[in-house]
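There is one chain below, alone, in structure tokens, taken in the form predicted on its own.
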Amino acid sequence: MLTLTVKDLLLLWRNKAALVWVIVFPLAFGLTYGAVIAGNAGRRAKLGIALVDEDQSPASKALAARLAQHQSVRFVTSLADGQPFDGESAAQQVRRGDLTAYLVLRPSFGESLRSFGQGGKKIELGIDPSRQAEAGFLQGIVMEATFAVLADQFTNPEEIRKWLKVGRQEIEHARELTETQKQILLEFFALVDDLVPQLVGDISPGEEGPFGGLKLDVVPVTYDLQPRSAFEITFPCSILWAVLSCMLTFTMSIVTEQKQGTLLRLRVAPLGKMHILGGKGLACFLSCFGTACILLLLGVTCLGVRVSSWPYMLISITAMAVCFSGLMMLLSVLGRTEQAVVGSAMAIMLVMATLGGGLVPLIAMPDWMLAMSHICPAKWGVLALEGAIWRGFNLAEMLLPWGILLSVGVLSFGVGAWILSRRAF
């Protein structure tokens, strides 16, 4: 079995094209992906919003200024040719996907604040219905800024006097009030008008202001060990690609040897079935383990990748090698021709890479796709590597991914070896 293992490893070493996919491609992937993430570190994607201010009041300008200061918002007030947005052109930009949303401040928006929105809908937020997450986020941002403008008006003597003026006009035109009631209310408003400077002086615009309690406490979720560089995040994906490439290479070698009669000639020799299949599985295991260690050592020595627990890391690599060596044996029996096996194996490999986070980050997956990733062994392989590198998993947290990887590998190897032995021998 060891002789057959060495034979397969030598064939892999002589196949330069296979070595490119096993070592060079995963390394290039990790370097490129890590450089992209590192280049964008600290940058936050901003939501592009077209602003249409039809009110042009101090309140609308104050709201626009507050929204423009938000770290997640990028205001666009004009088209590419310099023409200001109107409602139709702003909606067209959102429809084309050039902007995330548009915000229209209707005429009398400032006056509607004094009546707490009783003057009708004066704010229109247009957004693509397929982007529900951004819609809820933007609604929160707009309402927060609106309350901030409203709170500022409570601390501005001139604005309070405007409020009182509107109240006096409503009292004078109120038909349900008697002249005596109107006179009493008007005298009360006049008294409040005289006391405005003193009232405003007692209201703090800071944390203890009238809307100081409407603050959202944002608490970041942190790990015991934070990634020191982007390469600590991307190198588990690189190791995943290396292991997947080894799996595909040995899957193809089994089909090729079966078609060319190599397996039959080995069976004629004084060898048992498990010697032959065990040699193939051991060669795949050693290649997966070896390439993963090579990439990891390059990351540690050249790119500053930190490993929080070397024992956990070695066990994780071993579990991944067992898992994908077993899957190699199972994939080799998906067809009887090279084209059928290579096509199905490539498709399955891409699906595993996608669901495992090698192509699409887990955070960007829709709910149904995220649920499917739980049944993908690649996802548990990446999680085991991250747990040993920067997530700081303890032994109890590492047992789940290790157990899944080992179980999938042993079961897949047993099923694949049983089917292959019945076909080839």
Second form
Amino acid sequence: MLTLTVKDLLLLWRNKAALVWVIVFPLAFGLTYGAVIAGNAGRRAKLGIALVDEDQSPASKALAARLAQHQSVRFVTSLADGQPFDGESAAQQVRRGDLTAYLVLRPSFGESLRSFGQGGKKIELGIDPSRQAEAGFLQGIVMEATFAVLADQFTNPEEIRKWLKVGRQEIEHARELTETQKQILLEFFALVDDLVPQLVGDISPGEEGPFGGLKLDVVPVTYDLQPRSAFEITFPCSILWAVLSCMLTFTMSIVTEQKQGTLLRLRVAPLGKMHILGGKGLACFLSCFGTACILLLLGVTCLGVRVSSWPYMLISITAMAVCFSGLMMLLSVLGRTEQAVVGSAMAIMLVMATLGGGLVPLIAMPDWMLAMSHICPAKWGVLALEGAIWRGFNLAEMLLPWGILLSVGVLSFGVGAWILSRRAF
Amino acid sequence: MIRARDLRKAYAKIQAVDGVSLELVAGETFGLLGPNGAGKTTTIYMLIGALRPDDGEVAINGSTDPTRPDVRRQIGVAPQVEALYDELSAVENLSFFGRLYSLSGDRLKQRVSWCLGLAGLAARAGDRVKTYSGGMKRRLNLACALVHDPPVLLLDEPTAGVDPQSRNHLLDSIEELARAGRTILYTTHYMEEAGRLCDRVAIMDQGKILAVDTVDELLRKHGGDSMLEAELGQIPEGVSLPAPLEGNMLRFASDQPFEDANRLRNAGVQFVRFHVDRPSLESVFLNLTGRRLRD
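Moving on from the form predicted on its own, kindly provide the form predicted together with the partner chain as a structure.
All chains and molecules follow, beginning with the one already shown.
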């Protein structure tokens, strides 16, 4: 069996095209995807928002400045040629997908803010209706920034005096008030005017002050360890691609051996059929295990990927290699011709890569996709790897993915070997 | 050495082999001659245990289970396709197949070297098979069947699709193996190969063996008469010719063409030129099946 295994590994080593898919492509995928997720050399990705300030009041400028400080949003105020956005060009950018949303501060936004929202809607948020999560998030940060601006204004003596002045003017022109009522109110306003410096001294606009609003303490509950770099998210995907490629390569090798007659030579040699099938399975297992280890070591040594538990990682890679070696055997009997087997195997590999986190990392999957991924062995493989890298799974949490991977591997190898031995032996 | 009794094998509704029985004695070269689709390969697959017959029995050296390892060690098979690993060299292919038969160390090196010499590939031993010509691959295909030094060889159309030079090399090699006392089952649809190599030949068509005998006996029994064709010069008055003249051409079938020609010459008939077509395995096949071998 070892002779057969060594032969298969030698053939894999000499097949340059297969090596590209097994090592080079997964590595390139992990590096490229990691850089993209990291958002240009490791910075966190931000939502791109077009900001149009049609009001140009101190309040609107203050709001724009506040929003620009937010760590999750990148505000853009002008087109590539330097022309400032207007409502139409901002909407165009969103429709083209260049930006996530646009925000327009309409004329008299500042006046409306001073009257606590009277005078109609003065902020326009334009966003694709399917992006409900982003819309809610943006409403939240706009409201937060608006209250911050209000807080600033309430602690600014000049702003308070402006507010009092406007109030006095409105009282003087109010027809429904009697002269006596007007006199009382104007005296109250004068009293407040005199107290402004003392009021401002008592009010702090800081986070702990009265305008700080409700505070939300965001605590990470999903993972004990946060990914230190995007490569910790993408390298499990790379390893998945590597083992999928090994699986496909060895599936094709079984079909090729049948077609070119070398399987016949093996069958008429003094070997049991389980030696032949076991040799192929062992070669696939070793190539899956080896390429996964190579990729992981590259990630650890060159890209700062942390492994929280090496024993768990070795078991995860072993379980993954068992799983995909078994699936290799099952895939090799999907058809009776080389084209049928390769076509089916390619299609299944793509589905596995998609649902397993090879294209969209598990951490970024939408709910529907995450739900579907439960039936995909590749997802459990990636989860096992992530569990040993940054999810910080304990033994009990690791047992589920390991169990699923090993079960799928053993079962599919058994079924595949049984069908192949009935068909070809 | 090899005995098959009433072998039958059907694929769906097609009866590929229909009651084949044959027996090879030790040291014999036995030919299975028939057109493509006659059932030769299926018969070989059943003999080596790669296919389970629907009915019938195979015995090799007394064992009725050809899948037994000790039986398989006695058999070398050269399949019709070039069953080689293209990304490995000739040495690596031979060594790999040798190891499958538990060869190792000096014995393996010695066998690999012998096989390379037989195949005429010593100079290209380290090159990958994918760089070889079709003829070189065919020779290596034969060599891989010999690496474990089996006493029984089953060669399934080993010269199919090769150039004349490689074909001659292969036929010379097989003759050498036969002289060394190996038992060889050789399938082909080339009658001249069967005629050159085989002690006995079985004519096979549509899954059945139609006749088995030595080449001479097959020719005698089923080949029909020789055909003598002559261009005649002067013909004396009163000489009786065995067939009517077509112009000055005489054409007739005879089981003793040279004796007939001598008798005519002694009678004064002048021959400008003459030609005798001897019966061949082609004509044997034609007489047995009503079809030509390559129809």
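Model, not experiment: these values are computed from the prediction. By rigid core we mean the largest C-alpha set that fits within 1.5 Å across both forms. Numbering follows the first chain given and starts at 1.
A displacement of less than 2 angstroms separates the C-alpha positions of residue 306 between the two forms, with the rigid core held in common. In the core-superposed comparison between the two forms, residue 142 has its Cα shifted by at least 2 Å. Core-superposed comparison between the two forms: the C-alpha position of residue 63 differs by no less than 2 Å.
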